[in-house]
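Here you get one chain, nothing else, as structure tokens; it is the form predicted alone.
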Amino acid sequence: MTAVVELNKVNQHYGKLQVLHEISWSLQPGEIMGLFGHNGAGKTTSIRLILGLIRPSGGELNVLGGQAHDARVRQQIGFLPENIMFYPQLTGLETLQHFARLKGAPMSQVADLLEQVGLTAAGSQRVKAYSKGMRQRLGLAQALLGDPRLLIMDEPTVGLDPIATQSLYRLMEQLRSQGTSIIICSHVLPGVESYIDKAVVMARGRLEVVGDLYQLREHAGLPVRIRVRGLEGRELALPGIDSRNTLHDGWEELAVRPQSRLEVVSRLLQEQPQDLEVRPPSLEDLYCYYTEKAGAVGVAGVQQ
């Protein structure tokens, strides 16, 4: 299967300023990826490569089966960015009408896409006089004119309500379904985790990480989170307890090495407790450890 996308050693330089270096991962056809990191990690460098906007100082990068500058790979793919500016005295649908003749995308998707983004009553109305979440919704529109088969998005819930957000993640699934890749940049991270296939975490312009939620957990080791309701006050001797803590209402929480996590689980429904959870790491807890480890907390950086 040929990738989407694919980085092999990549590394760029802006004057001696490097700021990428030997960024390697490639996404495969109906493929949703995560791209995380602080900022000035390289995510925003990532994306111009992929775009086409500046080419790569060293490595590999083929985009679409071609070159990313190639005007043909570019008018398949679509992008949504986090901060969408849009021509103030323009309707919404004559806003998706002028990029439809700039992408050369059929002018029929107009109005299926301003229904689909919930805008139609909206469209003879000036984007001047549009909400935040209403140009959000507006920016989707224009980044699905053409059928894109790689859809990059940034920080795309930024300004949506948690409705339309859920609208957002449930069209990701169709599109996927239908075959589009997509890439997501965003810091809001609990949001993503249920939809990603794929992860990719970047720390100071270098590739931290990536696979996919479970191949992170199991490199990661980080313990997993059992709650439980009902045993406090008994004796619990059981293997590769790192804590317990008291939490509120009868709760407790032990915090359980990854290895020791289905006999530590089998272990407590002997003791018939009244409530149990597993919570193992979630994405924000990897995000958390793995830019941790690259001694990257706090770190802000010009470019990235």
The other form holds:
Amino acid sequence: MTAVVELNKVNQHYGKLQVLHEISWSLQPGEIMGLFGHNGAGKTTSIRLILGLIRPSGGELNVLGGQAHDARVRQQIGFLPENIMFYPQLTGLETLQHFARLKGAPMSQVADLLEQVGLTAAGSQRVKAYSKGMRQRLGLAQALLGDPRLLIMDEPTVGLDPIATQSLYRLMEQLRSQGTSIIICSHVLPGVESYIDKAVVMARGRLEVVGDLYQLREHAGLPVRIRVRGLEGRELALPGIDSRNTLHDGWEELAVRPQSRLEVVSRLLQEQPQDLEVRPPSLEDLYCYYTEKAGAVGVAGVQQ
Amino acid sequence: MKQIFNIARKEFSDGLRNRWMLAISLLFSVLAVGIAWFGAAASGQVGFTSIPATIASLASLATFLMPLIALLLAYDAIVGEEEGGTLMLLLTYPLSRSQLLTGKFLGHGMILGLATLLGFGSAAVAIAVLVPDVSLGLLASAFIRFILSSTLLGLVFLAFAYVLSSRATEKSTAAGLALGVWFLFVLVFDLALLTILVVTEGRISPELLPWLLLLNPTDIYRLINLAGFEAGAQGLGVMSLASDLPMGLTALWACLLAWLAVILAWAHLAFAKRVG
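Okay, that's the form predicted alone, but what's the structure of the form predicted in complex with the partner chain?
Once more the chain from above appears, this time first in line as the rest of the complex follows.
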């Protein structure tokens, strides 16, 4: 399968400052990839490269089988920037029509997209009267013009209420099922965790890790948190336990080394607890781990 | 080409929407009619005097106004898009920087050209209708030349505005630079040339000085409009140098077009180099 986006040892310099160091990853058709990193980690530069706004100083970058700045490639990319702004004097409808003409998208799509993002009624209002959330939804409609094969969204949920956020995530899943590849940058990690197929974590312009959540967890080796209720005060001879803390209402939390988690769960069940929960390291835990690690260690690689 | 048209269409409809076009047309129309009838009021004469006098007065006025209006219309063309947050989005579309700039030039140029035609054209119509015994042939040729050259002068300053807008990092800086360009070409240049004439007391080659007029597009514009009206060139400061300029009308048009080509190329280069 040909990758939708492929970076091979991409470097980027701004004058003497190197902002990207040998970045390599790829995105396959129908994949949702989270691009994460602290401010200044290189996410925006990576996005600008993929959008063809800048050209790599070194390495290879292939987007949709061509050069990122090629008009035919750009026609197949939808982009929702962070804090999207439009021409305040245009209405929502006029805005979408203008961008549809620039994208070469059919005009018939404009009304459908306005409806899809819930802005049909507000379509005749000038954008200057739009709330941040409405602007964001109009931005999403703009990004979907021309049915892009690659959708890039930078902090798409900023300004969206919980219901609009959920519909955005559902839309992402729907687009994935249609074969659209998605790159999403977000600091709301718990929100995107269940929707991404792959995560790329960057720090200080370097790729810290790339892989699915399972691979990231395996590689990081962070403890799995197992919560049990109804076993307080009981002596438990369990393998691979790092800590055991009492919580409230009879709950206790065990920090278990990942390789021992199945055996620990199995033994705990034999003790017949009232309740049991297994909490693997979250995306946020993994992000913090890799970002903090970046200060001391160089590139870690669970390369796919 | 389609993308250029799409951008031009947006700029033109913006010009209609924010009433720029209406305002410029009305301003030109009122001033032109006023000058045609009351231009000689200072000498105690009220009413239409002559075509050369009217064109000379209109050209003096347009020398001030066209550059100012063009600069005001376009100083924020690029930096304003960036400050408004739309430039980056536009550049992710299948649209090159060159197409974006050309589209804006076309849109702004249409606003300027149409407003000039409507504004000054209405004065020509008023003269044709209201003044008895006016030579319609002379009136038409003088006004056509005047409207075309005014538009061309405006286009040169639109191109200047794109250069400033591409180089400035803030809209306020672009506005300040635009005023600076206006001062330089409309006020300072001629004064500087006159100062040189006076201070050097003829020590500079007399053949060289008239050529210096070509370094200012507003002077070329005035030369184009005064050509053919020999009497009109007298007593107009540095314009009197023009009588020593061995250049025909066609060459003057070519010079103004060359100004446009060079500044527009500079604007494309400045925008291409702009980080953003």
